[in-house]
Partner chain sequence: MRSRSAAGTPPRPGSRPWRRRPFSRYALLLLALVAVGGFYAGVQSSPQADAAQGASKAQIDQGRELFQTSCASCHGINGQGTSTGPSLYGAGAAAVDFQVGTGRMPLSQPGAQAHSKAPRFTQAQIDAIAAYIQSLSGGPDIPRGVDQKYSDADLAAGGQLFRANCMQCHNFAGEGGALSNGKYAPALTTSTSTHMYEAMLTGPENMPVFSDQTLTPDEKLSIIKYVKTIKSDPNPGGHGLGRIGPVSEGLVAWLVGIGVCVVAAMWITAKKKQED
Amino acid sequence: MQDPTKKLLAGTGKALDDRFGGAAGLKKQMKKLFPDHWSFMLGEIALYSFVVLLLTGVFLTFFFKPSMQEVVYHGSYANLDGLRMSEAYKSTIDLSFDVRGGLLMRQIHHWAALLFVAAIMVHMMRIFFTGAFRKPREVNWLIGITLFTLAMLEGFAGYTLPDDLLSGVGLRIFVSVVFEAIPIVGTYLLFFTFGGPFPDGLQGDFIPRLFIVHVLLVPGILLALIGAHMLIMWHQKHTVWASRKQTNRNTVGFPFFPHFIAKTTAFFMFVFGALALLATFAQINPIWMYGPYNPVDVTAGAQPDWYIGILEGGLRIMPGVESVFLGHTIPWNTLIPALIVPGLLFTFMALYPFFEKWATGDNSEHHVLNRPRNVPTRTGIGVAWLAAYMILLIAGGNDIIAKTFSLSFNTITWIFRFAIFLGPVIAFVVTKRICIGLQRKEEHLLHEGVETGVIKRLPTGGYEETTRTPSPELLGRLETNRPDVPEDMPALTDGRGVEARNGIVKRLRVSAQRWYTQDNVARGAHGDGHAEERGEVEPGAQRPELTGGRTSD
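Keeping to the form predicted together with the partner chain, what do you get for the structure of that sequence alone?
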């Protein structure tokens, strides 16, 4: 206790506890266990990108002027000397070229925005493919989808603020497809949101309003939702991979203090460092080359940031369809790709946990993750969704692809027009087959052992390959991760079969349940050696919860 640091810490702790109490609760929280796996840190990339966005964003607001007031530029960038531009654009050029560290902060901010949404997406995929969205984590899944959508909006608003040519064209498209295209209320929404017609409104309100959306409204909601997301995760504790040791009734990992706090701080530094690295060596959004916004000008290769790419791609591959109905126009060519398709994609993702619960009839708590191969139908659906997303995203760059690979974008567009329907179906079938193939391989390993490549001659004259027992790790992995087969599933029907009332829905549900399990590779006779572990079943659960031997644990 002679150590002054120790003394200081102890003193502070005592003083705080005297006034607020809470040592008992905090003691428990400090010992909270966090499982250790790289894929559990993907969400942290998003979290720390957000922190970096807040830090650099505050810096930028000190120099950025969200105004469409026209000024004449006579700054340090000769290529634009004497040109008229908005104050927003000028202040962005100035903070890039005339503020020390300004370019660095701007570039870190923009890279962090790209990384933020990318990390959300990767994190979401991890959650989806491992089934981490299942009960009791559905609410966090919904918050996550909301965060994803808001992040897109937030990014788009930020991309628009500098009032450069590229972002101005982006805003023009956004106004056309998100506001004007909406039947009945579209133009009213546009005029109320931005105070008049594109691009300036009557009072030059576009940039100031987007600014307040970008720096206050959306970040506020993001912050609140991220807080809720973290608190729920903290309260529910993290999911774990199945192993002999990690079950549905325990958590295995390292305590919050000191391990997790140290590791996560280091990871924050890594994420920030990666962003600083990018901002140092890779130029992003060179608005000085795009020039100030002007409604007459446009550049070849007009693209949004990557996360808006699915809208861009959808708009590009959509054939021209528009209906004029009783003197009113419904522009399907913008409504469908910009609002309906993304709306369906995101709504589908948001509702998927509830669909799976309905289809499988599984209403128990899950804290142990699935390996994607063991739930082939879900994995197939996820890959199909990704395929649709990727096709739309890549279609958004069809001109860049055409130019880079000397192709015709007309051909590429036609390919994508078919691919958007065929791609997801093919992706589903292929993925499901691959998953089942992997299941078979593992079943084989479990029964026949690992092939050694050593050929033995038998006394009878035949040949045989010798095998060896899998390593304990492999064995553990194989034995604790088993796919569900139809017999494992909770009964959806009572007694002799389908209820007369509600017949079609019930029948649908029965086939949905079979769809999830019927192709799975059944456990071999000697594969089921875990009766004793089955004994640890929670009495309250509707279906048996296992410490091993079942995929859904």
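Now that you have shown the form predicted together with the partner chain, what about the form predicted on its own?
Since only the chain itself is given, any partners or molecules it might have are not part of what comes next.
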């Protein structure tokens, strides 16, 4: 007898297919292959953190009051009894102490926001270092940059809503460096946003406006962009790591249903559980300890959430420089670290795929990932970018560092001023040399074989180490993904001495390509990793045993 549940599901499926169709297409999509590698879970962490943010955010909106109306607190937290505060702050205190599960939800929400931004950043770094942004995925890279920027904006908005002293001081800094630092139009933007000067504008519509931005506008854009990101990825298929079986024309992995869907569902539960444990045992943003925002007060030793740390660090190490132009003061000490430097960093990252495509002249599709060591210049650029980011982030705590280690605050500040220029350069050079060294090691491995540790004595009295052929999997990984070699410099004139069309531009492009690849180790006659595809060798054919290597007489 057929199971009633199966019969019901089968009948429902048939009814839907009869009316809307698509059963055949859905069945095909359920068999779509996904690669199985831990690094691909970074994007899933970001996705599931966003889902947790939506779920906990819905709960919090039922109890938060986005109002700046002044009230007197008489609640459960005795230390604040009798203090005047905004309804926004009071409702957050009540949510933390009087709503069942309210504090837990607040802390899950805050930890999920931190993890969301961190996961996006680490996921983008994985994409950058492995070249997953190359054609045809440039649009998805731009979507990722936009998601990262919006996630930081969304986190700052949520951080500001409770109207506590710490977030109020952060908002004061934000107003100074974003609105008041911009010549001519900055003041107009400030009045448009706050409905008046700061902090008087806080008493008006700013918090209600920010609440709508935080719970409706930015989440809606994030949801749309994440949906577009997932649909594009689904259509273009997932990138994969280089292997003996993997090429740009096939996919190696496990089907979406049931293997991937079961694994990713369990992973969502794991992410949610980890956030719940953090929220339970690791206190975050205890706003009752800061008190309500008062423009005349400031918190000592205050630090923003980590993703705002680069702005804080830049502001702290920037010398006080101002100039006057056409009667308007231009405060470079806030304009450069808060707007220009972050703008350049993110603009460079957004445009990088197109620069690399122009420099290398590579217009082909790529589904197999690069090994970072095989693209040393790109890897060096990525590490230099991270070095600049981390230096600014750490510089945001220069007062804490000086106090903890009993050092001069001015000395620490000057160290960071030099580090922001020297650190990325040193990081680039060291990273590139490490990548070249790893290339040489692999070239030696292909020539000499894998060391076995077995030493044989030769009839001549010398000694020789026995080596063995690398495994087919290792050979496939090494030979399928080889470093690029420099191109020949094109001639600026033809055979009759006439200057070639766009000759200067071509020379610049080849110069950029040579800079990219000039130190790469050219692979010897080991094939290109695609001999099996062309039918030049038998699939799975083994190489002859390698012997020899280092010899000592």
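If you superpose the two forms and keep the largest set of C-alpha atoms that fall within 1.5 Å, you have the rigid core. Quick caveat, the model's predicted, so the values are computed rather than measured. Positions refer to the first chain, counted from 1.
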| item | value |
| --- | --- |
| Ile330 C-alpha relocation of at least 2 Å between these two forms, rigid core basis | no |
| Rigid core superposition, Arg100 Cα moves 2 angstroms or more between these two forms | no |
| Post core alignment: Ser471 C-alpha displaced by 2 Å or more between these two forms | yes |
